[in-house]
Amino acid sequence: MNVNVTANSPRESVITAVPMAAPLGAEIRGVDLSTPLTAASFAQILGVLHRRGVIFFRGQNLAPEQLAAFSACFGELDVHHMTEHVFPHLPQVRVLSNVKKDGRSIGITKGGMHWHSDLSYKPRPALVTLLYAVECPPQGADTQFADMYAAFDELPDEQRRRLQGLRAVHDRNYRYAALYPERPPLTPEQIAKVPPVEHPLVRIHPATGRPALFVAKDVVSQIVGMSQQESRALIDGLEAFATRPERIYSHKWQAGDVLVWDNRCTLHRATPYAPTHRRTLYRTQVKGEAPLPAVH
């Protein structure tokens, strides 16, 4: 069923959210983010993303500076560790694109593939990510995302008890040459600029006060207390129950959208198109919290 939001002037128009049939994700209708929003047309479009873990409003036209200024109603705007196809007056906003321009790629390029919670590996994860379309293929390059809430409502409860209790190592250069082989290795600098932390398996969302799981295979290297091989089996399989594709949205996009996710309750990874299709989207996120547990 739909949202209906009244605004508080009678000259703003009336937002409507519309839900997914997946248990995530909504479009956000009504809404010109190329203007300042009030503070009562944010305040509910932030309670959809509580309600929903991923918004997306089509058919925006934004540049750097706007996008960058809707990104900021959120929280503080993150400026990323690896600093590279940035806007040079702009640091917080990311170009990810397969466009060349006098044979240098403009963007990052097949980032992400991989099921992931942004910046997981830091100290404060990211809060909410942001993609803005520019251009997009016909077909591919979906966008897809696993509801990590239902991922741990779903377990049974002997093992949602055992999890509550446990810490999970996030490595950033765990499998990053790996899962990135066609990009320049690490340096040593960039490795340890960005060392290991540890995170709980199990974070209460401050918002909604909902447990989710925080897990990803490529990402997490070592369950607390366990023997790796314990580790591994244990996170492989949450990863594989999270993202069944009963609890998967998959975002199709189209030039225009605006694409916003909360990272405390979700996964996400990009996937494949043919690379003799153009794509060009610029990315945001805002700094978050150290997550905090679960307790029994």
Ligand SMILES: O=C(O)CCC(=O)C(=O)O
Given for the second form:
Amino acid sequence: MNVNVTANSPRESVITAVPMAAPLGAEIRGVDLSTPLTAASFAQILGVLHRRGVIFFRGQNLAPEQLAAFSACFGELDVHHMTEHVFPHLPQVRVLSNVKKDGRSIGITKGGMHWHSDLSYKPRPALVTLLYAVECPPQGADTQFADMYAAFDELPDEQRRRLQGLRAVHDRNYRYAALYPERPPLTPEQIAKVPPVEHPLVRIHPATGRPALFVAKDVVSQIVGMSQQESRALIDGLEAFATRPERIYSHKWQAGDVLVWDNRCTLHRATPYAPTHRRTLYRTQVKGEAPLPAVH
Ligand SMILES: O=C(O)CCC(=O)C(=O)O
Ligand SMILES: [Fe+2]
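The block above covers the form predicted alone; next, return the form predicted together with the ligand.
Okay, now the whole complex, with that chain kicking things off.
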């Protein structure tokens, strides 16, 4: 439901999309996201997202409310299960930051440095995620994206056929302690709240009809019906194949960027940067549906 779309906003100019030199990613120009979009403009933007998996807009100047309003064009906003570091009056917007105030970090620090698709360990994983850069380091801290359509399409025929019937167990707790050594381990209550979930290993994107691999080695603990050893070899091999350099778009942040990605056909990860630099982003997430299997 596009609640923020109005008719004929006079401030819009011609929208253009510039594809990146990678199988995914496009810059969209000619849009001011601080004002409501027309239905036609939003349809154009959504079309580019569906074709390219990741889109971004430079030079934006948004209050958290304006980021939330644009985000809500893509669907109903989620309030993340980790409710620390959200705006109290606007819990749909979360802060990612390494900046400290009174000895406490003002946002989530060091999140998502492993390849993943947001909330894949939930029955209804995130649909799209948006990040808005308030301040960012001059080098490092790129966000990288892998094209999971290409990862599936470029597998040998025989393997594609075999994978289409398989299901994978996504488990938030599987490597949590190893991924986040600086955080306290998940409590039994937190673990019980987000139990492991099975999803198809190959999912169909409902808007494009295209199959995409849906796997990440630090989140998927097992392939249903396979031994641990066989599962691990397959999962690790698929992630390595999917994240080869030729399938990656690496976003170099500038303050004022708004980046949108589709979790149904991409993986992403954050990359390191010098801790002496400040990095602050606002983040929203749109609720998704249960992944559609390629074979019923
Ligand atoms: O900080 C980043 O670059 C991305 C973090 C992440 O994985 C997310 O916001 O979902
Ligand atoms: Fe993420």
